[in-house]
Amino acid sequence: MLKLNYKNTDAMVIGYENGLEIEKEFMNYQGRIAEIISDLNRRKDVPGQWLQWMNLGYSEETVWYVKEYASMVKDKFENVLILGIGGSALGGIAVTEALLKPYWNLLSEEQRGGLPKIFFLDNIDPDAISGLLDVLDLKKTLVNVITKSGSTAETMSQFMIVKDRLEKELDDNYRNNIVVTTDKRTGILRQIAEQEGYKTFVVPDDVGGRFSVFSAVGLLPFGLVGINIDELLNGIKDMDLALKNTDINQNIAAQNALIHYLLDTRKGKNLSVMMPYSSRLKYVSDWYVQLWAESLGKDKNKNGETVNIGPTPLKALGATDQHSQIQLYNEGPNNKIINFIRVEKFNTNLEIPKIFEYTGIGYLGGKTVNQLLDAEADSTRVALSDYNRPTITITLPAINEYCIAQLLYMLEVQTAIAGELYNIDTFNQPGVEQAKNYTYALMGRAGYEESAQALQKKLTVV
């Protein structure tokens, strides 16, 4: 199970004008807690809850439809595309870039068990499309599209484009180069799935797509590219079982929950920087980024007070950031809580040969790169609480599927109690909603067109 150090965010360690006097909070906040615990589990069921995300582990029939569909697909295809933003593709991106070995694309087809390469288009850059369409030998390419909605500009307009040049390169078989992952019932992608005969997966409901990771949003990609989709529902299944318990001392992520939404109110630490030690996690603090952000920046809270809340989330990666950023979090200002993940076991040992020995460089032959990446790691935790700054540190026993489920379960259940200590909707965004519908208006979408008056007279002065 992953392992939760919090003991740098303690005034013991930090001082109290910085710090939590934390087993005193723990013992204050207990009942509110197991409150919270309790109702979460007992919500998720609820229509309109938006917490069937807490249930995606135990989803066997889209497991069972996913393994189903790649068995059919295999060895058809030399690439996967997946078109999506968003919660649609960044945790598609995280868990594929930490299981999957290392420069995958790179890899010849041997190297990679005869697996195909697959490749994320989650923006509108023209140049981006373009040169990645114009590499991709699109006959033997597999297009996931994925929008709940369906009716996403960025997503749908990179499918118009492909739809289009498929369908010049294959003529009527280009609809076996599609699968849409979609609403079950309405939208605009179901009606176009079905007219044009697409195999469908669904987005559940109640599921917003920052939450999404674990349905068929991301175990199709997952199962299409040979990961081990069992495994981390297994992962999830332990986590979650683990979550239920009520006890906060016994509950990582309302620990982690407590500890942030504490040193938020309470000390001024309202930036949250998620550091990962490895390369293969860099990606997880992207999906991390947009989960904080999205789940706990609001305007309102329940009780419908303006109170401009959330904590903002930055990304770093370790060693690399320590080149970069450490410089602020150490001396600047002491406004953040650093949220490392360390990896007990790497996949690879990798030596330092013993050269230049007769040089001030010469100590580190020997020693090994996992040495060297631990002790950056411990100098830069220990540096920071010199300088009186909170950490907390995740522990993966290794990066596999069983561990980066409970990691990314963990930090959504973590979410979801900081939503209710926050006393916000954890699971709404109407920031986003505006913006797109911005976006609807001054591109001619029906049913816009006041909004697209108004806008226009808006951009003349902002």
Contents of the next structure:
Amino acid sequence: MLKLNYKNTDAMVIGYENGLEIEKEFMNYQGRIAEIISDLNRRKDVPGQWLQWMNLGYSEETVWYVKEYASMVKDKFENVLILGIGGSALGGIAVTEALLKPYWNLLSEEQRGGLPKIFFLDNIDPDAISGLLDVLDLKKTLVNVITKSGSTAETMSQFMIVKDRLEKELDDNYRNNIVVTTDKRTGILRQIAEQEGYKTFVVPDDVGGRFSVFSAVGLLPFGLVGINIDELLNGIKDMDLALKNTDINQNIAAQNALIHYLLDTRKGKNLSVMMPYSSRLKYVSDWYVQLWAESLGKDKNKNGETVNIGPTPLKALGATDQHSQIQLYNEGPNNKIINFIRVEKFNTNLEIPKIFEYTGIGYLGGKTVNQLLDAEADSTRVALSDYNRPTITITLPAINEYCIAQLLYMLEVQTAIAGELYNIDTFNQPGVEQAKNYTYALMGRAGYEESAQALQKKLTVV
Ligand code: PA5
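Got the form predicted on its own; could you also share the form predicted in complex with 5-phosphoarabinonic acid?
Now the full complex is given, and it begins with the chain already shown.
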């Protein structure tokens, strides 16, 4: 199981001005936390509560369909191309980067065990899109279009470009190269998929984009590139069981949510830095940034009062960002919580050869890169605590399906609990919708004419 070490947020370690009296706070909040956990578990099956993601660890049916489709298309494609943005892409990127062999797309077919390469187009940079389409052989590419709403401008424009090219290259057979993941009933893409006869998967009701990684949104791409989705589900199920515990002393998601909430609201630590000490976990930070930002950054609380709250998430990578951000974190404003993610056992033990005797570097010879990475993480943690900066460490026994699923699911539950503590709606995103609607208006979508006129006026002054 995952471990959470929050010692360096305690007032005994970093002082009363910056730290918390953890034991006392856990006791004070025990009742409230138990109430939140029971309430989330009670509401998870109630339609409209957006908590269906808490059931995704038990979605055996989706797993069955994913496996069936993956075995059907096995050996037929050299590449998988994912079109999606935000919650429809970030989980996929985080998990494939973590679990596939590093530099997967550069490996030979044999080294990949006959499994396809995987590419994510999660932006609308014209150079990047054309650049990728120039190098991919579309005939040998399975395109998975992922959008819950079925109308997101970025994803749909990519889809239109790719579909047009596929059709030109493959005539009528192009349909076999498209698989769609979208809402069961609604949205333009659902309509197109049915008219055109594409294979489809469903983004379940009441699962928001940023909580969708363990629905078909993630499971399909994972299944296509050979990630063990049964083990992912095992990790979620075991973590789910552990996080049903209403005793805060036994529940790491509740502990981390409460610590973040109290450090923000009482001690002014309103920035949450996610800093894995592992390159393979680099994109877990991107996923976390979206999860934490879109879920907790809100204008109004549940009582309708204007609060404008939300801790700002940031991403960093150990050890790389020790040479970029740590100066600020040690000596700049003391307004951050640094979340380290550590890995107990890497797949590789990489020795540094003893080839130089110089005093300045000779000591490295004969040690391992693993030891060096550990030493760097330990020393950064201690240095931050010397400067009275709060840090939290999440430790993964290893990087595998089971542990990655546990990590992501724990962070999802932590976010849901934090949302309750902040008393906001964790699952809406009016701020994102606003910008989406402005884009529709500017691009001439029917029904947005008035917005377009108002926007044109605003654009002349800002
Ligand atoms: O988390 C969210 O809800 C958003 O980030 C969405 O995932 C993102 O806007 C893409 O939306 P859609 O899946 O509808 O294309």
